[in-house]
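Here you get one chain, nothing else, as structure tokens; it is the form predicted alone.
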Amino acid sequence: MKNIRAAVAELHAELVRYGLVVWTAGNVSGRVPGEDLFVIKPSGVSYDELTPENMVVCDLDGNLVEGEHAPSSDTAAHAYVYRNLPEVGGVVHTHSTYASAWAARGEAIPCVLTAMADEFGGEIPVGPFALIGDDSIGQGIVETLKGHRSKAVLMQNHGVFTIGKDAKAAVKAAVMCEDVARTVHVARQLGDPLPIAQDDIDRLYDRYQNVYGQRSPR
């Protein structure tokens, strides 16, 4: 549990750093291994104030366990996506410009980059319009992308949530939708993107995932 506070708490700063988030909103969140809890950032505290000590702890329901502060407005979200994507072990909320410019149309990012292929196997999505306050955003991200290679949702009229093995695979996800977000929108800018094939797409998502990096021996 010590870990996942620290790691979660710290991962915060990668949404400042990356120019993700403004003021206090935005969230990272990271699942409990083994138990049906997860570490989320409290509601309405600065990033510059986070600790691990003030982060705060929720079941799969999105009722409080631990801490002393009130857990984030999209808590009821990030709860709805654990209890039924048991896969995923990181949640990412922002409402980064770019990619935020996309929901706000309700347009789907078209998979125009190789590092779009390699990261989400696709188009970037667009889920459906839901308030916040209870689990209508985290149905429509786990609508979305279940069965999507797509680890990005584009929130309609909202912002953008992202999905990862654990909390830090979710962040990375969230500055890659910016990123190509911003891209994109420039290359539309000077006229029309060209799409890549289906069968390229499928290949450099291939790679990227199970070839590209460091791999431990067999």
Contents of the next structure:
There are 4 protein chains.
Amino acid sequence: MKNIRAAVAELHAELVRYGLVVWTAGNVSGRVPGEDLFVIKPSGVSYDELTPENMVVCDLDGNLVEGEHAPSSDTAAHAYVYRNLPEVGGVVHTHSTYASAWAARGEAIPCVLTAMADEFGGEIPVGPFALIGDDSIGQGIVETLKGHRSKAVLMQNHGVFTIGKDAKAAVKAAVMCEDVARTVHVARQLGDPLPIAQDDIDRLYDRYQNVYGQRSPR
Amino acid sequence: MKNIRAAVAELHAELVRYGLVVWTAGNVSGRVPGEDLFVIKPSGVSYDELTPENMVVCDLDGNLVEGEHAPSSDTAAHAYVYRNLPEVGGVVHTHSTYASAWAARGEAIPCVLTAMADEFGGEIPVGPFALIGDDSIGQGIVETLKGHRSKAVLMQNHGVFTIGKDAKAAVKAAVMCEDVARTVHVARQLGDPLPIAQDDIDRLYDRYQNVYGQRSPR
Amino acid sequence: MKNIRAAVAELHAELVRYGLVVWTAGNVSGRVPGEDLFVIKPSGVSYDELTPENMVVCDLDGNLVEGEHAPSSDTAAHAYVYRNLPEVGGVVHTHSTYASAWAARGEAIPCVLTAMADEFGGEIPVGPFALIGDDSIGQGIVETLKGHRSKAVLMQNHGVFTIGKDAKAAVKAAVMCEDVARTVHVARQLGDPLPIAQDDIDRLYDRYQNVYGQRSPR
Amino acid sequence: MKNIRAAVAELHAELVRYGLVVWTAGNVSGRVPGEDLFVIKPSGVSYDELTPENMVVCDLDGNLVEGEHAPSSDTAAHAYVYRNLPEVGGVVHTHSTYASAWAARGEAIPCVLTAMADEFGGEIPVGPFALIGDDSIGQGIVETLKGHRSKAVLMQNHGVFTIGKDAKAAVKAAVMCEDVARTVHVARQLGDPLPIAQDDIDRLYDRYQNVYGQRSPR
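Starting from the form predicted alone, produce the coordinates for the form predicted together with a further copy of the same chain.
Up next: the whole complex, starting with the chain shown before.
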């Protein structure tokens, strides 16, 4: 639990570093391994003030279990994801500029970069318009991402949710999502990006999921 | 008074952090509770050199009451707002890029993001073209924002003024204003953002004003 | 001389801070009061390594007078300006992105922002295409700016040169030039900025030159 | 070897400083003088954690010779370049936004800035679409850059590879490539940049290669 608190608190610094958030408008959560609990950002607290201690612990219905602050106002969406996608260990939400711009038009980001094929295995899809306050956002995330290779969804007129095997993987997906959203946007401003054949996308995705990065330590 | 001086001095760092200002072109002020006074940035002093001590105190007519420096050249506009909107405790002025670009076209920012509905409750309106030197700018701000949900106004060909219950709230509005100005601009570059129904805007605004953030400490 | 060396060395940090330069592609110089000399950046030295000691001193023909490094490759242009515009005490050169983009199209930046009227008194003009290696660039700068209110010139397909009463004023002009170049660019991407009447530009310019900032210390 | 390890590790900080990379998506390598070896970034390790010690040494077939981590997944492309271009002492790969956007459209960057003529001697060319996993990327780089003045190639739908006489020169080319990719993009958004005559491009390139920067120390 202590480790998850520390990891979730620290990972918010990556959202700041990559310019994905302003003020308090974005949050990271991480599932507590072996328990029906997750750690999430407290609501309305600035990124500079986050510590392992002021992180908040919730159960999978989004109820506060441990913490001196109220949980993020997006807690219900995170909880719905953990409840319905047991393989997910981390969730991130941001309003990062370029991804949110695609979301405002309700337009999926086409897969025209090898880095996108690597990380997302195809386009980044759009989820429905949904109001905060009940399970609508969570349902929209899960319905869009279930069975999809993409770990990111653009919620219409809203922003991005990403998932991962742990909080760090979800943060990486949020960083990469904004990066490709920006590059494809810039490419499209002056013409049409060239498509990548589906076969090549499949090969890139398969390789990246199985080969990239450090293997076991030695 | 000491607290307000410190808060106003420190809050300028947020304008720098979020890239809303260059050189000395932006300023924060805060009303002194219970007195007909406000604290404001000294004119032409760089953000690195701001301290609680070199902040300037003015009365509600914009006259210098306390301070070794001349007050910001935008002081008359701040003073007019405090004189005419008693519920306002903080005012911010910037020339932030995207908001000023909408202002240069004299075009309101349409409410196509849930974060905009939350914070501004609708579009961010345009105020008149007004010259510095008398009450024209102040009048333009007050006439545009009086009875409007938005805490930000785009002054035509000029920049942004935001208001809030205190200086921090006005700074937050300035940060959010630039953020949504940028995202909606980017969205519009490649097509038309999808509208959000007025009913949904109303629900989001109402919820955010009443539910978001930390309640009383416990 | 020691003060000018320190000021010129330090002012390069402002070019970095505001993102006006990459690698070593930009330079500041300052005239030595009462002497036919100026201090300028050494060529090909990174901004992190600049110190008062490694600054270079040249005469008004651009000849090296003092210093262990070769002077900036733009020294001839700076020298020409000091030789021909005796009121100029500082010169800055950058390839800042937005200003250079206007320069690449050979298009003056129209005065559609009050901040532009304040600082530049009208449009920012374009100078000729000129090769490095003789006085062509210097001549282009002087011919364009002589008798013009603007302290900045966009040299076609090249970048920006700015002048000022001292090095700090020239750096401020470079910072403001990029800021308005970016804002007007962004405004134009989605339509036509509204014009400002010439009378109003004149009033703003006159006021800013005579009223703004701190008067004499007290 | 120790020096090359330290230089390659440190130079990654320049990719971060100029915003050319996010997460772990970019890498620098440097040839070990007098040996058929090169030093390269370990795969999947974050830029903050790079040290001279965790750099990886490979032979010119891309086989791991020394190091506790797996080499960058782009090692085969770096190796192919060192094997086939003996004058190259450094290679850099990034997915920097604006260069990658030109690459996504498969469009060369036209030489419309004097800084581009200086550094690249003409347009920045596009290389073929190539999958990771064999020598395809390396071949595409070498075939495109062999006999070309440009030290940068835009690999279609992928990103940028740059070469140089050492790792630092290749990093400089990567920084300048993104800078001109961005400026020319911005210029093109509002019209057509003016061309530079081939003769002038030739003169600028020749001068910059032979005159710029510090001569031998004295």
